[in-house]
Amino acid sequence: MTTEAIGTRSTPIGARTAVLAYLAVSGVVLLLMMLFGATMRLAQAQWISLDPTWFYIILTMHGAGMVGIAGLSGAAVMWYFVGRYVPVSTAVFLANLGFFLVGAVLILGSGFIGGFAAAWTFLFPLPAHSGSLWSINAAACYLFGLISIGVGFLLLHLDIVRGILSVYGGLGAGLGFKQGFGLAPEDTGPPPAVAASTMVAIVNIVGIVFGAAILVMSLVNLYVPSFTFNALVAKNMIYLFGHIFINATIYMAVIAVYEILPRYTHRAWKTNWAFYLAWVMSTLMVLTVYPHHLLMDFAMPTWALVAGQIISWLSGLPVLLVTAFGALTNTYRSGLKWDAASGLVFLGVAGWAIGVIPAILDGTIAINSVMHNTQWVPGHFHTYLLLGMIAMMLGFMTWLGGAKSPLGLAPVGFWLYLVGGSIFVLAFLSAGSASVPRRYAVHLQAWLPYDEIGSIGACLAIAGVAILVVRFLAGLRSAAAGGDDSVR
């Protein structure tokens, strides 16, 4: 059976402009965060000099910033397409952008002015115990920044839930629950964009609530030190929130694959019971997979660690498999004319699939005990984020805004990004397999070749992304007034 991939609702000019504003902010901040990352790699390679104090500030800003911008750009993809099937509010969408910008300013100020460097995870009780490296107010500024971003996303997801309920009557219907279990005809299921948006709303609302709770508790602890709580419970809440949020960015961005590829192939995206069952299963597993981040915490209950390992083997597979198979069947012998936009969204599926392999390995207890504190970890998540989620977002950006850009350099940007990104992540994975530790500001001589190769890859990837982003920004005015249903 098939579900028509192209929505029936048109996108108002105001809503289109709002999406372009999201993408403009996302592109600029993405480049800034990539420069932060390259700075750390260059410092580790000893090609530039960077004080270790500043290394950890940049590490914190890079981690929080990349997670945030992945969420913001993913939300732009999701909102743009789900709005073609259900009513959504442009005012709420813009409010989320406002909350994000306020949060971003607070977070950057906490680091570059206040010196906050506790990593994006802000593990209790570290924010309140800095060894005089940052003040209580700097830590509070960081936590308030995260809260601001969380409030914006919570409003956005609630508004999307409102729209889904108004059309489908329930979240189960929006997810395709009955179709997934054979309780309703396959051709009555929701479009892929709606199923994905429903899943993201469910998991992110849960994650944001847990995140808000631990953020508020941490804030109280900063100013009332006698108010304490169990550090292991706090870590569970943080990783539940963090893992859900960063995984949800991929599930938001993958909507670009479902919606853009059919415009090139002129084939509707095929859906069936397996497609809907995959989204139902992923909803449950994304909520429960986070314990694989705590496999080295000996105080964790054994059953939780075993469950985390088993679910981590399975959690990324259902949606990934139906998406990868769907992308192959949708493009096979379709006669589509490849360009940068279609190539990027297709690359996103490949990067996501490849990145899952080292992630599954690291989610195995026996391997995790050896590899977890090595560069294998940033290697796997940079693979499915840099070459997966970000590729999908850049594909959407290029498709939506690049048609009338005065800069015809998209293919150059694509290949620089692909080659540089591949070198970058392979350097991380290779270093991890050689037990090079992560989060070290200063590296031993034997580790420098990995750092040097990674630095070269980072610079090439940044050059590619810069071309794509500048090209998008150069065509913004035309894109704001242009149509959006034609192949770019």
Ligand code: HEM
Second form
Amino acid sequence: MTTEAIGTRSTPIGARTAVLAYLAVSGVVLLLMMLFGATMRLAQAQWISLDPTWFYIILTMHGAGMVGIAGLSGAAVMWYFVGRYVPVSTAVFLANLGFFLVGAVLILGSGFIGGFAAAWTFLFPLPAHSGSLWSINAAACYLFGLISIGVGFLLLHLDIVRGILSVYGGLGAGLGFKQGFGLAPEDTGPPPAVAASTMVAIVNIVGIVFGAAILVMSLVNLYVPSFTFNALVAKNMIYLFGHIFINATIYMAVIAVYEILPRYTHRAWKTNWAFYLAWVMSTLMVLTVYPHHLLMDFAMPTWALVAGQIISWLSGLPVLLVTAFGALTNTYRSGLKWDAASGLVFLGVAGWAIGVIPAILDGTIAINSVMHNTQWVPGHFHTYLLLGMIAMMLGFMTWLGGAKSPLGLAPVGFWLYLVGGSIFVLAFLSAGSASVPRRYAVHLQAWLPYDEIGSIGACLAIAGVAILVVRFLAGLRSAAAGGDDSVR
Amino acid sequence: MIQDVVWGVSIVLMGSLALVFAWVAAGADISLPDYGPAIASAYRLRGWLFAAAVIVLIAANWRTLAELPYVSAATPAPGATVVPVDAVGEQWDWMVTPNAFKVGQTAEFHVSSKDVNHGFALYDPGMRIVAQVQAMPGYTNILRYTFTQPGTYHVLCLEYCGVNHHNMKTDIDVAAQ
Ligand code: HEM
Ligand SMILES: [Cu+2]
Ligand SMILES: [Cu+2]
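After the form predicted alone, can we look at the form predicted in complex with the ligand?
What follows is the entire complex, opening with the chain shown before.
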């Protein structure tokens, strides 16, 4: 088949408009949630005063909102490109956006009207134990919001699976399983966008099923308090779901790298056996690594936690040695001319690879003992989300929206975002190594310098992202008319 | 402290990786006349990197898995005095009894929760975490820690448990031997 980056199907105007709608919603919510983030950081620095009740509501909204738009914008990248290789339904794609918006309204209402603040991870039994700060109904509203978003994604993945099956005949073939194990020639494998979409469909469907189960159980518990269940089982289910969902956003967004970078470097993305093996292994590891969130739950079977540590380490190999290495070799002396879009997708790979390092260290039991639930954790995940996943998504946005508009301030936006974002994540990491807890509305005096530096970084990063997003929104009309860009 | 080692290692590794990306980005606008030899040596390099990664991976896991904090592994040193301690979390207080010790004593914390999940984190007098364990309703988790310096240790809650989470603290006094 093909190692070429350019698919055979074109993207119809309606589909393109739908993708732009996803990106517009994502961009606006992203900026709003970043402002929430900055509000928390400034409050921790004691540069603004914010009631702890509001801090925790905003924390909950920021977590859920960011994870939500990471999923939404990742889905836009995935759907746009996989649709060039397999038939997909625009109606289902739009239905997902509808479910998302309903969920978003429910979640925002639960927080800003109902005061719900049990964090986006709704760890059982906290939703039912608010200390009278939020009502049962507010908690239910939040849980229903998540269910709505989950249903939308389930439909979307099922539709993509249908498309993949119709062309490749099986999920193993869509993933490039045989090529990964040398059972079929490398050049007969699926294109990267299809392999990635297959992987994401598999893991997200599993994750959403577990997520839906624990959401429903938590809902019943709200109204029938005598219906309780084991807190450790609940935590396992929540982190299985949460870990998979947030990781899947990166595996969706990375398709932008596979598809966009080669158009600049004029070198096809090499899909050899190592590439397919990496995706097969990532599928298995994303499904099984979640116990690294429970390393401090001594009641867990030790073997599961030891496996969590070892799989955490192993899961770095595909990222670093296949995707990061692939992007580096694809770019190396390719004669490419940098612009905001190529710069952003390249940065996305760097941010992902670099963020994996502190994450793996934290997945080590002996280290987790002194780092768990410190700001080391937001430190590492903001590195691969803010500077990884979001960079890939912004690269896609800039590329798709900017076909005709001049670059203008985009390079300024890029540098503000890169420099500010780096300062922001390093402030979290260093605070974490100094034992500053995460999710604290009020910090000790000794911790304020980290918060101050982090606040400055956050503001710079937001200014940069605002430039990129506003530029995209301003060019939406011409981007919608831009038609098929497969010729770019 | 472990934290400082981890921070140092992270900065070196993250910085090196960032430099590699920056180097490739900076030279990207130069065009190689022939990509073939470059990609061939890149794949050889990847083989070496893979081998190196496997060695680091095995060594690091071997070394770190030898010192698990779980009580099955953390048997007290022979001759140490082990003091059983009850540590119960409840929105938004810790009840730790007894809460006075001597340097060299091993406290065996029996950590539990009466309502939601809390995180029992032990901070030394310099406010660095030295050990932690989750406090989960329905479970009693056992954490052993041997005090090494006199002064006031602190217990902070490290699992988000509602609006007063950041105020859920208590002190532990450790006297010199
Ligand atoms: C400049 C942009 C951003 C700022 C200023 C910001 C700020 C923050 C702050 C202050 C926290 C709480 C830290 C603590 O526990 O003490 C936080 C948590 C979090 N952030 Fe961000 N953030 C930003 C971007 C993002 C992005 C892009 C994502 C994901 C795509 C994200 C996802 C999260 C998540 C999942 C949490 C955890 C919430 C929780 O602990 O329940 N953030 N962020
Ligand atoms: Cu995880
Ligand atoms: Cu707490």
